[in-house]
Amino acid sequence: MKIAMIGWEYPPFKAGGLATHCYGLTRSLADKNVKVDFYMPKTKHSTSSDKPNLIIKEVGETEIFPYDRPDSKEIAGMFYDAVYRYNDLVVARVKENVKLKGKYDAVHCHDWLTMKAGIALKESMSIPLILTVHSTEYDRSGWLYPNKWFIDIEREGMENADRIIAVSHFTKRVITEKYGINPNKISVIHNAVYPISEGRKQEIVLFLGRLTIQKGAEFFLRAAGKVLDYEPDARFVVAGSGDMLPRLINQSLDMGISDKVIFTGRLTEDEVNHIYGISSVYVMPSVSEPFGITALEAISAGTPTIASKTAGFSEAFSNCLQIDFWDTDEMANKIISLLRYDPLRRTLAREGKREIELFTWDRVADKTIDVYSGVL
């Protein structure tokens, strides 16, 4: 089986969970004798593969960042052209590769940036199109003023796909209810994780993610203010970058907790693993989260996790605490409980590590191969 897979990020370039997913999936598929050519934009980070069945093909240059919004940057006028240009470059590169090395059995795309290319290749090469939906415009906008241009591209891709993979039942419901897609052509495959080593725990409460409206960092800070009334020695780390960073810094100043909050900016992979390992509590207060691989990563590092009920992770994982993202009183209560009560923290850490063993990329690859076989 030979697959042309189209993405937009791959380690060492990581803008979000999509890079982690594509890395784990492609490597496990390659180990199972599926030949994968992974197409992605060329970045300043050199990307390569040590797997014989996996080839990384960097395509041209792209002037857009995957999570940019056309109404928030100077590139507004160029944004749409840049998206179409990337898709055209991918189509040309795939066709060139087919002439040299033969036809693919299917094309597998990830999210909105790749959909135009996937549709064009399906039509011109008469091969099935599989689409993995990691998030939708409704998620990225926090359900506030979603951009119709993104929605139209997403709907077109979903309608043309022979099979859709959703990363959660939560996302499947969004696809069926907001985009009108037949649920019978949607398969749910939850994400997985490569375990992270546990470090020496400190009284750190961690938020890690893009600082956008989707991820709910402002609710994390509101809860932090309430926790500090009872646990003044706690420290809160906000790890990541995004357009909300200045607003969040001002929020911590206005709340009078800026001396208790550390804003790290973007971290390297080693730094991310380190902060997971030494934190005592991880909080994922997302407004809308199709899955949430960061929660799996934190738990694998022995860090008890509090997750939003509006996250696909929460439907798939038992040994965590759940909250409504807007209920900062309950978020604070659960953070205080995990900081104060060692038996609760130890139990969640121990049972979480046991449960995490079920979330392997081999399992994801096996289920993905089942999807391939179904359309072939």
Second form
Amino acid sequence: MKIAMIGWEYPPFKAGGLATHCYGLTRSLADKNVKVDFYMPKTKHSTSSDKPNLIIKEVGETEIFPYDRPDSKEIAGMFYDAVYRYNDLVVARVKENVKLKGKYDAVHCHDWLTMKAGIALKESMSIPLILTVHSTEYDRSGWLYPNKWFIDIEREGMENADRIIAVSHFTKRVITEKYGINPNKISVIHNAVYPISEGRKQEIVLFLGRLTIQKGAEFFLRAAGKVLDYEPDARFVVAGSGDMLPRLINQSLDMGISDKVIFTGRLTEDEVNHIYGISSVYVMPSVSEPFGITALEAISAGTPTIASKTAGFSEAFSNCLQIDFWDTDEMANKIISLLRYDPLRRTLAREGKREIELFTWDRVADKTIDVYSGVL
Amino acid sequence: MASICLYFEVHQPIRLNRFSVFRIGNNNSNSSYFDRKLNQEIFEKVANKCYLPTNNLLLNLINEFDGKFKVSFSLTGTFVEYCEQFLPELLDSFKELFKTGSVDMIEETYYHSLSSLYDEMDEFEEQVRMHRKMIKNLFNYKPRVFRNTEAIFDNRIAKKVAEMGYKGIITEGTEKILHWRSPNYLYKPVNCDLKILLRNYTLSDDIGFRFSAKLWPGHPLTADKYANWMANNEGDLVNLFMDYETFGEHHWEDTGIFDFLSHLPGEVFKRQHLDFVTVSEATERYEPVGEIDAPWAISWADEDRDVSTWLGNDMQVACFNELKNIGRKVKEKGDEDMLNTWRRLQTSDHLYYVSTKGLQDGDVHAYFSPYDGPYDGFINYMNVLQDIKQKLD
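Following the display of the form predicted on its own, present the structure of the form predicted together with its partner chain.
Shown next: the complete complex, the earlier chain at its head.
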């Protein structure tokens, strides 16, 4: 089986779960004797593969990240052009490669960015198109003012795909209800994690994610204020960057808790692993979360996790605490309980680590191969 | 001749209100711990689906078969309190059943608690006495057979129960204590004089768990088929012990559970060598055939058949220890209302909700739990215990 996979990010370049997913999936597919050519934009961090079945093909250059908005300043005016140009480049590069090395059995795209290329390749080469949906425009906009341009591209991709992989039943529901796609062509494959090692725990309550409306960091800060009234020694870390950073810093100043909240900005992979390892509580208060791999990462590092009830992660995982993202009283209740009650922390850490063993990329690859087999 | 001994556990816990850490130390009244509205709702729902129609059916069956159809009940104190508060006519219907002479009452701890596992047995004894008093008041009767919470049993408990004057005790017919032997006989403990009735878990769970399971090869289970299975069992006794809520609640009416029950006595009496006995009659009619040694506590719960359902993880052990520590202080204080509150918190269900057992058992736990999961159950229960602790200091 030979797959042309088109992605947008791949470690070490990484802005979100899409990169983590592509990394784990392609490596496990390669181990299972699926040949994968992974097409992605050339970045300043060059990336490569140590597996003979997996070849990373860097195409052209682009300034766009998959979580960018067309109105962000740096790329204003050139956003749409850049997207189309990149997709054209990918199509040309794949065709070139087919001439040299022979045909692909299928083309597999991830999210909206490369859907145009996926559709073009499906049509010109008469091979099936598989589409993995990691998030939709509704998620990324926090369901406030979703952008029609993205939605149209997403719908076009979904309609043209022979098979859609959704990262959760939550996302499957969005795809059927908001995009009108037949549920029978959607398979749900939950994400996985490469476990992170546990460090020496400190009284740190962690938020880690893009600081965008989608991820709900503002609710984390509101809960932090309530926690600090009862547990003044607790420390809060907000790790990540994003357009909401200035607003969040102001919020913590207004709340008078800025001495208890550390904003780390964007962290390296080593730093991320370190902070997961030493935290006592991880909170993922996403407003809209198709899956939420960070929750798996935190739990793998022995950190008890509080996650949004609606997150795709929450539908698949038992040994965690769940909240409504807006219910900051309950969020604070749970944070305080975790800080106070050692047996609660211990049990969640132990049972969580046990459950995490089920979430392997090996399993994701097996299920993805099942999807390939269904359309070949 | 084999005797069928049908016994039903009738229990409802007093569920807790949502109690966040922010409420700890805010002069909460004892009654504010308990969710009266939810408790009443659930009680009335189960009463309408199960207790009232099943009582009615049993009464008709007893009359139809001239008192030869017999059953035994264990009513917990918390259940009886609900009846008194919300539905006194349900108690009347139990009294009417008892008056037929074909119904026996079983003793247990008033609060359906784990007090038999405390270091000292005094609290256990006290709760058994409370139950004895309650049964005396309601039925003017003194039970002869004891059944501990969820059939928890070990040598120490057996000895205490024998000392308290009971003739028989009920527990689980698990291989852990039986090894190769059959549950269909009476046994006695190694260390005292008491007759042990053992639950035939295969036949009991055929009704209790599997009755409505469409994938089970025995489905659909008819009274005729089931009577055949019982008739083919060797031994003196077939002990069928289950939650009373099996009828109409765990298996809804549309599964045919009431039809099954209503045809059961008739099918049993078609087989000459079968009849029904109450638990007391079972202990009078038969003699032990062997000894049971239970140095470690067993129970009828989950696949493990031990106490790990309530004390299987760190959270449960922490709550249990906290509860015991609070007990010492409560008794020193001599505050009756506080004592009653502490005892209501001892009902084993509160710890059951905190169980993190594996998927299969976990599903059953989730079905009964008022919480979103064991961790929420722990936080809520522990917060209440912390509040009480602060009140006592």
